[in-house]
Amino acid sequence: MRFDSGDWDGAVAALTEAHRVAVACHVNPDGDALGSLLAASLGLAQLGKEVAASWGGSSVEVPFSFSFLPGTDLLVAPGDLPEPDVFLALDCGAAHRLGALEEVAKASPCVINVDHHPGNDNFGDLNVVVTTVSSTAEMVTRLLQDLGVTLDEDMATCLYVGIVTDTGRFQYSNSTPDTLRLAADLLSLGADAPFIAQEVYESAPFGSLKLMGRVLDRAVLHEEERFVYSWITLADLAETGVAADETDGLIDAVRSTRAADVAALFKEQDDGNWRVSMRSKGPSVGEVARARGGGGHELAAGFTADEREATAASIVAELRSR
């Protein structure tokens, strides 16, 4: 047993028992997730299981930054997920989180979720729910092994991806010992450090400078509540050539200023939605994104608003009223 955690040994046995697996991460995802997943998928492929790889999005187009990990062969569209005898969730803090696959995920013999988020609320038959870890990254690093996995450089290359990304290059507090230790033996097996740094952080299209200025020149600070936001528009983007799986990154330009220790980023949607990515360098967003339908975890968490300006003046009175 890993992690202290009851399931693990059952989630071992119902990954090795299984003939086809059905692995998924949450709607949109980011580094840890799509690293998480992929090195899953390569891992059980090895192990001669029937795998397919989704998230429950319109597509499985695979971010820009994040196009070089290997392993997406194995992705298919939402719809075309099979009826696996084990459906494997990864860094999913809700079965909302699923999207469009909560309801296959609902139908499955066997649902394991594997999760790192605070709040989490353990919607599999199989619960891996450990908080204390770096990433799904680290976990799934750990589950591959018990499995008997021979971890290789493919998926070394994607769990050092969704580690160096959940630590914000190994800057946050959830960079332990232990994660610096396993990222050492990731690069070990292959994973080039130098050119994943490359591809995820520096490797930006011009208009990305552009919009940048945009955000920075628009974000507002609310020096009492030490709290600073700003947005992008659809029209942002238009007009800039920036495609919206292009900006994850701008949130960390926001929250860089001393005079705030919570920032928020506010993204436009098609439906008219605004999609919240909120970043603290101490007082708990996980609260704020969780009490608002989001999740994340308490130094970096997201939620969907239907309006920018009143949800951003929501914060700003609960920010003051701690």
Ligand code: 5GP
The other form holds:
Amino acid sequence: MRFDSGDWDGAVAALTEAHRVAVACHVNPDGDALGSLLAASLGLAQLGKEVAASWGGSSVEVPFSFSFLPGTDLLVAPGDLPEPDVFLALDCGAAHRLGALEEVAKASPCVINVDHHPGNDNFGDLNVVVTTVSSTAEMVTRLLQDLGVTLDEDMATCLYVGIVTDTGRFQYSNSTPDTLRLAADLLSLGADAPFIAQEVYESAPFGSLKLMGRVLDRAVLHEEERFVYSWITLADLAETGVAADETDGLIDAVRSTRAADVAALFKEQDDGNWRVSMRSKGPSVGEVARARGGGGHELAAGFTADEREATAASIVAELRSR
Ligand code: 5GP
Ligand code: MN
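Mind sharing the form predicted together with ligand 5GP? What's above is the form predicted on its own.
Complete assembly follows, chain above in first position.
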């Protein structure tokens, strides 16, 4: 058993016995979701399993900054995911984070939920939820080791990407000595840290400089509540030529002021709603997100809202009353 998780051994046994495994991560996947998805898929394929990987979006197009990741040949469109013996869900804090694949999971004989989000709703038949680790990739590394997979350079690359992105390049409090030791092991296996850093953090299109300019220029500060927020409209994306899946890093610019502890970035969606990314240097934003139907970690969380300014005002009020 690892991480004191009761279902750990059951998960290893179920995956060992399975012939066909569907591996999935959350919608709009980030580095940890993609890295975990692809590493797990490569590892299970090495064991001779029939593996298909996907997530519940309209397509499985990998965001540009992660397009260098190995294992993408194992991706299938969500509609083409075959009925598996085991459905392995990665980095999903709740069943609905599977999006369109939630139904496929429900129809599967065995769902394994491997995740590190507090408040996970334990939607699996087997739940391996460990909130003290840096990333789902950290858990996938141990899972693959216990399955007898020989970790190679490709898997190490995927796993390192999961860890480096979820720890904010080893900056956040979830980056423990164990995390750094694991990252070092992955470098020994061939993960190329400077190459990965360039691909993930310095491959934005030129337009995203202009987009960042807009986001920073219109940022609003609530000095007393130490809250800063900004937003991206669909028009901003169209005018700067930036894809919606290439806006993940912008919240890091918004949070970088010493004037605020809590930052939010509102992103307008095709359906008129706003996806809200929140980050904090202390006060729980997991609570803010959960109260609004979303979720995440205490210091990094997200939710969907139908109005921007009213939601920002409600967050200000909530922070003031704490
Ligand atoms: P991000 O702002 O990068 O989209 O998300 C920050 C963190 O919150 C990630 O760990 C992400 O998985 C989680 N998260 C974002 N949106 C939601 C949501 O709507 N529901 C849940 N349960 N978690 C979310
Ligand atoms: Mn994660």
